[in-house]
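Quick heads-up: it's one chain on its own, the form predicted in complex with the partner chain, in structure tokens.
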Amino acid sequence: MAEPRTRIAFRGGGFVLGNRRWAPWIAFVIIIAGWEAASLSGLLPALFMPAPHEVIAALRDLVNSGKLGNHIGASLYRVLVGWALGTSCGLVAGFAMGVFSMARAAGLPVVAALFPIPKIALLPLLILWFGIGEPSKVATIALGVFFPTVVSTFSAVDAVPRNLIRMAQSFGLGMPDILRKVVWPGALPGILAGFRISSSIALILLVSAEMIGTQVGIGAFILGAGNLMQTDQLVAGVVLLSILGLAISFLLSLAEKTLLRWR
């Protein structure tokens, strides 16, 4: 009798994420087409959700009104200044906490206590301190960005392999050199990952920051549209915010690609 002969079947498939560049576009198209269809058929009443073509019309009106640049310019200024301010302070504090045990012991409980406070709850205080002009808006964003930056910087510094620091010490590098040449580049991946979170938070807080005392800015535009129940404009504003978020995410990816080529 012949020995049974079995062909080996491949069983290692799946679980490997391939590159599907077109997939996100298809997903977008399907979602928007389905949405438009639901709106046109009356399944999705205009009262509750505007149709995509109405949103596009609202966006076109915004472009034609010439105010789009003002809104985006004002918001970009607030986000960039607030984010830069919160990030630079957060980096310094996070670095100090990652490197000095005194700063860590003192800083950790403070951060733990203040991080979860919704910054929006502090808005009245921020208005008292900084007024209703630009400073309070920038401060809201800066404050929201500061704490996650501290946490991500601190963990990133903490995660720099100790053996690299010991190596640098064994070659006689001083503290400033070690921070600059070992700790900073070693912590950079974690810090850039933190930037993704903090930039999203900055955009989220933009709407809160622009609640007070302004009619210009994407957040103010969204809030105004919400107050007036102009849902098409509201969704148009949200679309703008999403585009801003995608642009920032793209820039960060670019930064990661250039700065972290070594990974």
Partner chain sequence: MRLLLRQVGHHYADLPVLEDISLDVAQGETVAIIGPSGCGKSTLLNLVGGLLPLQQGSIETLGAPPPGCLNPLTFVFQDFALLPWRDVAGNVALALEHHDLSRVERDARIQDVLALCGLSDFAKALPKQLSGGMRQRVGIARAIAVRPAVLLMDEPLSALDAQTRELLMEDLLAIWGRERTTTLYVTHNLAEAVRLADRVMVLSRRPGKVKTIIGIPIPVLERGKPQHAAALAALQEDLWQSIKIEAQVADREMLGEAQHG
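Please give the corresponding structure for the form predicted on its own, as opposed to the form predicted in complex with the partner chain shown earlier.
What comes next is one chain alone, with no partners or other molecules.
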């Protein structure tokens, strides 16, 4: 007598990411509600950590005074120009190091030697070279973005399966076609992941650079509020940075959905 067949449930769905759009909103609500409750109960003194409603009031004052647009506009210009310069140069260098052995042999020791240096420590030197204006701040951000982009691009190119490249060669594809149709698509997920890291580094360097010789910008606003012990405005500046980071992350997510539709 044949044994009854049992149906085995499909277990591969655990690797498919589900859509949980409500999860981040719930997390933000819980954090802000806990923060407000701790402030109202006196666990968080207003001098050290203002309540959320006080931070919102500081943001509203910034909007009404017209200073918000000036600070965000100056910071956006610096971070976008610096990130674009550092990323474009890093892509070229990292791709060359991943493809050509000579570029890899010459570039890896240089990257290993210069990458650990805190780029904000070079800002005084860059000020001597480019002046105290915008070029030195843009150069600081570009230099800080360049090295992580090189590392992520080189690692992503180097991780492309060799059997795919050999298969393309067996079909008679030339080097330009292999780079465009095999290496570039295979390395793109790792490169885009590196963009998330480099964008965060760009924001960190932006704030540090704007605290030296700058009157306009989110970093200068935070520094001024801290010097005057205006903690509500200081936290408001930090919130602006967080919103800017979320906006950049959203744009990168859109780029991933567009460029990686083949996955």
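Numbering follows the first chain given and starts at 1. C-alpha atoms forming the largest set that superposes within 1.5 Å between two forms make up the rigid core. The structure presented is a predicted model; accordingly, all values stated were derived computationally and were not measured.
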Could you check whether the CA atom of Ala105 moves 2 Å or more between these two forms, using the rigid core for the fit?
no
When you overlay the rigid core, is the Cα of Leu164 off by 2 Å or more between these two forms?
yes
